[in-house]
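For reference, the chain that follows is the form predicted alone, supplied as structure tokens.
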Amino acid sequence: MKAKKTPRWLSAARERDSSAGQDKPDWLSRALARAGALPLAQAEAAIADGRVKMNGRVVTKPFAPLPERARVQLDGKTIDVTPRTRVLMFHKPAGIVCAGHDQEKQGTVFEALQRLLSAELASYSWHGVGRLDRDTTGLYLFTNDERFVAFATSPATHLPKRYLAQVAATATDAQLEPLRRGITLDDGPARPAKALLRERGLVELTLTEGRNHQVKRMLAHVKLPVKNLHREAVGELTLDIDIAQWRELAAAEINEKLGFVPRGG
């Protein structure tokens, strides 16, 4: 059986990963967060009141330095802080925001996910990697590790995004093909994108940028107004779990379906 070709971008992204250079120091009220001890404005608050140590050594400045193999406590008890890079995948359902509040009150993704996550896990203070409109479903991103959000949403690593769009008129695939050639929106141009037309009303859509309202801004531009729109993969990454549930990613899907070489992993 032929051996599956690595896509072009995976190895990009995986060669722009690994020549990233050394970590900068990581500061204590961070470690503590990403190591999941206390959330990161209670772990703030924490190192504040004089409730941790490093080293044996009361510190109460929040964004001190972390040295390599320091030995920290919270409330006496040792927490290994050994940096792990962490991913969950959630099926966003519509009507929730990608932010940390919502002005409508109808409800943020981060409010969804911790409903479901047990204690342990929700004493991590977990990032959205990027975002997706209100009325936008599926496939989001959450992680303890900065560096894989500053990853995955850098124009730079080209991480395909998929997208399959109920349009408002019939399409055609010569409507499509602008966007396979590359259009110029107005706040500039954008890549070509590869773009399906799957069945009747149904445009399949692949974009390696993540602007605000691109794929409704693109697929008005050439007359196909959106009326629904659902993100099934990132990456080699398919959606497979149910509307508003999660899982976390095992670290060989982290490397080989994203492309980033997960920490402690």
Contents of the next structure:
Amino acid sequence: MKAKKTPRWLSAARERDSSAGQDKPDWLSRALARAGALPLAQAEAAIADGRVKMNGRVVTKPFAPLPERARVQLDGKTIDVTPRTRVLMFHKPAGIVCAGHDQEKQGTVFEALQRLLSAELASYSWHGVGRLDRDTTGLYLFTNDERFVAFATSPATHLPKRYLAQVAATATDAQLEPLRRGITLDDGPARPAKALLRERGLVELTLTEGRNHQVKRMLAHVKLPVKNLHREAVGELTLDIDIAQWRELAAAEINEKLGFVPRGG
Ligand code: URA
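Return the form predicted in complex with ligand URA of this protein as a structure block, the form predicted alone having already been given.
In what comes next, the whole complex appears, and the chain from above leads the way.
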């Protein structure tokens, strides 16, 4: 069997060393939240209330820097603040938003996730990685590590995002050609994308950047308004769970499929 070639973006991401910056001091409340001891707001309150000790002394400033190998206790219990990167895959249903609050009261991805998690995982402060529109379904990632958010959302990473868009049945392959060459949107040039007509009325579009409503705007540009949008892959990671379900990624998946070196073990 032919060995699978490593995609160019993945080799480049590995060479860039996504572990850079791991040794910068963290601050206490964020470290507690990332470690899953308490959600961020509660961690800040616990520190201000004098419930947290660092190397045996009470610290009341939530933003106190956390020295390397500091011993942290919450209510007398030692907390392992060795930061470990955790990433969750979620199959986003239509109707909910990727934001902290939904003005239309249909709900957010954070609320949907929180309802599904065990008590252990629910105590983490989860960050959403980028955004999908309310009506978009598919692969959405959460993490406790802000560095992973920065890595995955930076256009410099060229992390591919693969979408399936339902468009008019009359769509032709020739209509997609400008997207392969690169078009200019109202907020600037869009990188050339991989575009193919997978079947009648179904376009597969792979982008290496993630601007607002980018797929819809690119397809509208070639007169193919999107009727339905689904994200089926990010990097080499393919959605493999049912709608509204989640699963945790193994450290090897984070590394090998997303090109990010996870912290801790
Ligand atoms: N592009 C869009 O237009 N919408 C999404 O939700 C994601 C990418």
